[in-house]
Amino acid sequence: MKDKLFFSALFAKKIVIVCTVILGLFVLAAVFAPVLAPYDPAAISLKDKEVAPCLAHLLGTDSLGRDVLSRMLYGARISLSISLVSVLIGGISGMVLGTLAGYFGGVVDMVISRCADALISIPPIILTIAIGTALGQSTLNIMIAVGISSIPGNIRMMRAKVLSVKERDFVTAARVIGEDNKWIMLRHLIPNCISPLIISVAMSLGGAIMAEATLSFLGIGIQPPNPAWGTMVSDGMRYLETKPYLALIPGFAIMIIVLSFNIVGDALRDALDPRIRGNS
């Protein structure tokens, strides 16, 4: 019952069915692009370049001749991995400094949130171009430097959730009998606390795959020849008056699959919260 209430509230609206399929394609384009792509995204062919939509190629070819529709598919596998990963990185990270913050208060507290007030006060896409570059041009460093620009607004997230639910009779039951202070947080601190940082963390893969595109697209993000949407997007920009599909396809792919995302997670938050899904 509890189950058909929540799906009910999430798929409430047509728009957030229409964005569900939309991220379902993207995700089954990134899984299976070795199947789907009909080319190889890195191979160059002068004698094909700059060709414009066509039966060969339906997405049309870039300035190397390389296929822009296989470079698409290969674009979608890197930003949903990176986005996954480093919203993983960011969430998990947030959770634990979050919770021992709200948990031990005092100077754990006080160091851990003057460290998060530090770096919450720089913008986050300033945050990831400082780290980037700081780390070095690699997908694991790319999936690093988006996670830790997330981390801040978890931990504090996670703290303030914690300070409201410790001091709550079942927490200070499991103090009296005596249990550790680590499962105490593992098992009632965590599981009581998490609902807020996965809506967090949902809605925080659109913003992940624009940050990485934004790397990509300053060349300080995925270098080539791999594909990358915002690399795209960036080698397009010089040919938008002749032509103008090299830009505007992964541009637009970018645009639908953070707007998907951002629909979905406010569906999702609506969905988990009783307080909005009876006002709704």
Second form
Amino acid sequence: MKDKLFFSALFAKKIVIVCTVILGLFVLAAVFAPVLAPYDPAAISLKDKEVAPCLAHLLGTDSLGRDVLSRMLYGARISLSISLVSVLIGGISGMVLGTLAGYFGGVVDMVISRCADALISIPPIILTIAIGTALGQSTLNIMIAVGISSIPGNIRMMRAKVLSVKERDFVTAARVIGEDNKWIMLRHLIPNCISPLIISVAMSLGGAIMAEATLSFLGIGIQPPNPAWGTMVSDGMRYLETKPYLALIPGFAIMIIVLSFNIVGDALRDALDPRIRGNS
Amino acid sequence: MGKYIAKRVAQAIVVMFLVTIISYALIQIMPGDAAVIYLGSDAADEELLARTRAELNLDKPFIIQWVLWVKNFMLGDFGKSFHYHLPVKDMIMERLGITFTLGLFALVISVTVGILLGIAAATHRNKFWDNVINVLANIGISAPSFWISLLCIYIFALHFKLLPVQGYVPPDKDFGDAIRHMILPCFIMALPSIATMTRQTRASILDVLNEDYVRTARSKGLKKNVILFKHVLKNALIPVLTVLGMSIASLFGGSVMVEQIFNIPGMGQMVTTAVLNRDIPIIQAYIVIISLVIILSALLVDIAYGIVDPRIRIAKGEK
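For comparison with the form predicted alone, would you give the structure of this protein in the form predicted together with its partner chain?
Let us now look at the entire complex, which starts with that chain.
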């Protein structure tokens, strides 16, 4: 019954259903890219270069004769894996630091909170670019760079929630019977505080995809010949006048996926929040 | 009030110092020796390498390096570019004005358009225009700025030939041409802020509309517009102040991409080039300057908040 209420609230708007389907297709495309792709995404064939969309190449080919559809499918893989790992990095670090800050308070709280303030005062995209540059280009480093910019928000959210929960009776009881701090945090605080964090992590997936695309667009993200969507846009930019679809298709894909993540994320948050659910 | 301001200023100074630690640490997490990157192919010369290392203070412990760096920074010495071997300060000074001009323009656009759209959405709640504005705001947040830039260049510059494709003209040289060159980049920089501003304005107007004094005003028989502009907006725009502070961060973030695409010789473009050259001193100086602007504007917003809403300075300052 409760689940039914949740799902009817989640899918109350048609746009949410559409976006969920789009995300489903995106995940399927990413997982089954090797099966679905009609060509090798890195296969260069200069005699087929810059073919307009046709039956053999549904989305045409780029300036090196690579099939755009195949590259899009493999690009979905890169986007999905990088955004998933980076939001996990940001989510887990934010959870640990936020719990420590909220539970111990005092100096620990001050140090962690001020560091979060400092990270927040650097625009996320610039932070990501700076860390990406300093660490150097590898897939893992991009994941770290994208993940770090979501840490401060997660710290603040987790800290606020822990502050409210740690005053509750069951935590006091646990302390009275002599459970140690680590156990209280792991067993009592984190499980009771994690749901808003999970929602916020889910909602930051779209932002992570955008950050990765931006890095790749600037040439400091995923390196060629790997087909990241951002790289495809910047490759296509040179042919904007003659072959606009080369830059516009991957860019449109980024926008639709990010938009879908944001809309489904918002709907998820609203559906889980009984206050808002009651109003609508 | 004085106590509240003092507390906020102290906090801002601490945060600013932490930002300098973070940006200085970039050199530390960078794999490889900064002196080798600085010298390039000359690094084979052992003696020169050792001298450069001493010159860049790399032979000292991290904390000393950092103190010296902050000291030099405050004295106006931002170090030398690894790539161009020119003082970073001169490079930044040349470009600072351009980025700030763009940013100011974009800020004006985002505040006016954002608040107007927010009012329109709130007054047409759940009707056609509200939905249209909501979809547009979602797109504004979700669309990658590089893609919107390309789309706009394609439509307005290449197809209809209304605006120039790229470039920058200083306003004191040819004002009309300068504006024509700035319309697209500024609008694109403003887009995410317009979207958040619209959402926040809409939400806070709807909040205020539920207040008792609005009901009283309505039951007095006041006209809808009088209620909206005299009673509702005055209070509803307070939370919008917070968004304004955050917008400044997103405007600077956006300028990196937009300056690159529109070939505008501002700080953003300098940073993109620095990234490709792994020119860390430029990135460090850029981070510190931008963060200073952001922290200062957040401080001003908070103080303004304290002035317009006494509840806040009591809750935050005098506990």
